[in-house]
Amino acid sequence: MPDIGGAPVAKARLAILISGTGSNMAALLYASRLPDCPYEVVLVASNNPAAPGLALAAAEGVPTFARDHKGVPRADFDAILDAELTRAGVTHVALAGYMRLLSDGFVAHWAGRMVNIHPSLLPAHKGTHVHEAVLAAGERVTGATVHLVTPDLDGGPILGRVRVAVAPGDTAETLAARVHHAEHQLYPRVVAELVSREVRPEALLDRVRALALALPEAEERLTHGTPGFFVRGGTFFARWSANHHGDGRTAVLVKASGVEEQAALIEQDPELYFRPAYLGPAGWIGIRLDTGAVDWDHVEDWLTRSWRASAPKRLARLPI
């Protein structure tokens, strides 16, 4: 396995949606202050302007947004909320006692990047009145589950669970209190694991590799010790770059039309594009993958364009 470098990884930008006290929000927020946490909380939003958790977030210097959902159609309210998330540059969303069903469109937009925590060992006891149901069933063990949000209520893929014993004499209130403590341990850890999968260099390389090798007759081999992608019978059309000579960047390098386009791209968006060492004079451009959410459609377009510039004539005209 080649060394893909140790470039610093940009933190995921997490929004937390609450409707009440936001104790799980607080757990996520304070965990984000630890030096090795891979996410930062950039917004706390609520459908209840009186939610106590908003005051806590504001006191900690976290931007907040609140709007009463009453009288606003669900899809319209979610569009307002989504606009706030976009404005804050959010990459992931965590529900923390958000007591409002989300529209299918909102859920689809954040698919794979939005999580919720539920006070049972899912798939058991979906919905509300969970602790009463556990006690009524005579169960000896309950717990908490973090799952991806899908249109199926409490039915998304499970990312993590923690078990909590049901003690003799437990009431719904005493059981809920212990499960709540368990939630606060579980939620930050699972969110950190989720966002790390998507932003660590190995995961980014896997995404680039899948897109590059999906192109006709594309192959991979090492070039100067790092992965590169070429067209059979042609030349390299993409190269991986991670902390090259300590530059701190994780990126994919592709072919622009020349140094003039390269310069124009960098002037247009210097946070996204850069002139790579060695390949820069030949008109290659670096596309950063470590600045937050990656526009993978944009990366795919560039890989395809660079592939065409590198492919032999018998392939370059293929519709892809």
Ligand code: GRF
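If you're wondering where the values come from, they're calculated on a predicted model, not measured in any experiment. Here the rigid core means the biggest group of C-alpha atoms that line up within 1.5 Å when the two forms are laid on top of each other. Residue numbers count along the first chain shown, from 1. What changes on going to the form predicted in complex with the ligand:
- Here L272 counts as shifted, since its C-alpha moves by at least 2 Å between these two forms after the core is aligned.
- Taking the rigid core as fixed, one finds a CA shift for V259 of 2 Å or more between these two forms.
- Relative to the superposed rigid core, G283 undergoes a CA displacement of at least 2 Å between these two forms.
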Contents of the next structure:
Amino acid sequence: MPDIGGAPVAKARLAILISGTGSNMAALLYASRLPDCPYEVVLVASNNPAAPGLALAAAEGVPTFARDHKGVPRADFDAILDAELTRAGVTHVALAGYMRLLSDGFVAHWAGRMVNIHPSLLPAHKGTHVHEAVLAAGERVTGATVHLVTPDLDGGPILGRVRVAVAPGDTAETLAARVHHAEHQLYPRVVAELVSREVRPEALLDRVRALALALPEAEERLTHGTPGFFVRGGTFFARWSANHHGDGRTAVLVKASGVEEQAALIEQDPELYFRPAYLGPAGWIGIRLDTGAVDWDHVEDWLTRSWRASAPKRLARLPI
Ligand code: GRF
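Having gone through the form predicted on its own, I am curious about the other one (the form predicted in complex with the ligand); can you provide its structure?
Now the full complex is given, and it begins with the chain already shown.
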């Protein structure tokens, strides 16, 4: 078994957007305080300064942001919101009763990292007045769904669902209350799964491997017990590094042009780049993958560059 490492990873930094009560926000927050939860709640934001959930978040010591959206064009409002999320170092967003359509730009920016909870078994009963619709349709079973947010309202890929029986005599209110209980179980679990999926060393290595092996004549071989990638007829161009000598980092190591560029990169972004042990003097650079928000295009660019520097001449000239 190759050692892919058990480096401690940074927790995902979750923002929760609410417009009202915020009971799902509370469920996400309290779950985050249990041992081993892979996310922390770093911001609760609202388009409704009177949302009761804001007061709860503040009482719990969670930073809040509130701005009334009225009179502010949607794209401008979302830009303000986005700036707050960036300021708070948010990596993921959970919508929890956020009753405002989001602009396409905002949705695109958080694609794959923004989820919503909806009180039905999607794809059934999208939109509002869900419990009334469930009762009117004579459903015996309803539930709750967590899905990724896409421009298609309540239509993004489903990440998890939980079933709730419709009981005899249920009204929209009694049903809503029970569905809420189910939502509170579902939401923290699905958010935890989503953020863990991205930051587990196994998942990160899978992604690096897919990018590295997509390069011409690239192969994988263990080097010093950890996975490395080399070009046939050439040399290693990337190495996996996870908790190397207990350094606590999960990273991919690639070749920079030399120690000068290496130093410049580290100075430019010391949270992302580091000088790896052993390979550092040879001009390699470590790119951290445990930051909670990996820019995979950037990793791909580096792998390609490093591949080119390692490939035999006949390959290095190939347009990629
Ligand atoms: C929940 O039913 C959720 O499914 C829907 O809005 C409601 C929010 O409730 N999107 P709360 O504010 O979390 O109590």
